[in-house]
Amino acid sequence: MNFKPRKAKFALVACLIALLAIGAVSIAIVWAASDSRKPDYQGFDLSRPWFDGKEWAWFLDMMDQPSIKPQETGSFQRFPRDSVPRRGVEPVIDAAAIKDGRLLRDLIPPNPTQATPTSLAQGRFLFETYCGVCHGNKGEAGTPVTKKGMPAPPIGAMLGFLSEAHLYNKIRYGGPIMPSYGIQTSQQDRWDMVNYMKSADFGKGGSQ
């Protein structure tokens, strides 16, 4: 039995459907980078890009979605109400800084806060669960992460010699062994931390 002309026919279905294939697929390149598709896209109109005044790319992802990226011009005028912080940022004071003799972070930034009690209960959590595990609730270090190596002096007689702005600079920045709780904690956080080592009701009624 001759099988070429079946071998032959098949070669030649086999050939036109990947024509076909690819010709599809060209045609859909060419009509999605068209200037003639502009669709809407989850609410953005890609034909009023309120970004940089540029086309996207005919695909879309949650890694390629409209924002401005870095080094890319754009601009800031449609970003969705109170979206953008208005308050500003916290400055970051160098640890080198010196004013009048002294270190900066022993200045700056003035207490803006009062001690009260609920100020000073806030604080008092709060030092028990970022300060104590290290320091000792009560500031006498010998805690379990002590014994096991790592060093963490005995703050609670040094806290009458150490200024407010010192105390809410370490927990901000951390020190050359003590890690930053910068991150973890908020301006109110640090300063009812601070109010509370400086207050009277440090380390009383706690346990070590």
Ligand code: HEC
The other form holds:
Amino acid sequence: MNFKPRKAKFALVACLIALLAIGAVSIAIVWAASDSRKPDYQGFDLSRPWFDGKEWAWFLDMMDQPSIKPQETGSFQRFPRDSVPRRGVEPVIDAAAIKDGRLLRDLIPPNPTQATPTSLAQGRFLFETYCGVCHGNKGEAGTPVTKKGMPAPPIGAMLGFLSEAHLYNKIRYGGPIMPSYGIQTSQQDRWDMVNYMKSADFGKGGSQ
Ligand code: HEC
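Having seen the form predicted on its own, I'd like the form predicted in complex with ligand HEC now, please.
Expanding to the full complex; the earlier chain stays at the top.
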């Protein structure tokens, strides 16, 4: 038998220290879990230093931002001025629609504008911007683009026979080959070009 009382004593002390340590850790855990950290204000922990329960605007703003919920009284707001068309949108005119034996596109829309000097000047500027590249600023064709193969006709001689509505719709819708300029131009832009094409000024003193 080699029982040594000193060793046994040492083991006993070590066990006691270990037990004390475990006890201390357990108490610390229980204390931490049971302290005042309970959800208080809308599920938030009030004991945390960065949230003291006051409704700081920058803390809850994602959750409690001022907003109008769907169907809530007052949610029917007026649209900001001029943000929506007030007089409706321009109706699409079918390419083959016939009225009184004539193409609707040759009759409608009627020209609501006057061929004022301003309109003619603007019309010439727009024509030379959009159309001259193919048809020539004097409507004589023979442009670098037609020489490369674009079959744009010399429209100068044709303009007298074409109705104002036809020219307006030609700009708006284009043709089988000619591109449309409905996106690039406003209604006023198109009538300005029509006024110019129909006027005695057409092709006179152009920049070409
Ligand atoms: C990219 C070249 C090109 C441009 C730019 C162009 N056209 Fe044309 N245009 C044509 C071609 C090609 C034709 C014949 C085939 C067709 O109608 O698609 C034509 C035909 C025409 C005709 C005669 C045929 C018809 O149906 O009345 C008119 C008028 C006309 N264009 C006006 C214009 C006006 C106004 C502009 C400017 C907004 C313009 N074009 C811009 C290529 C062009």
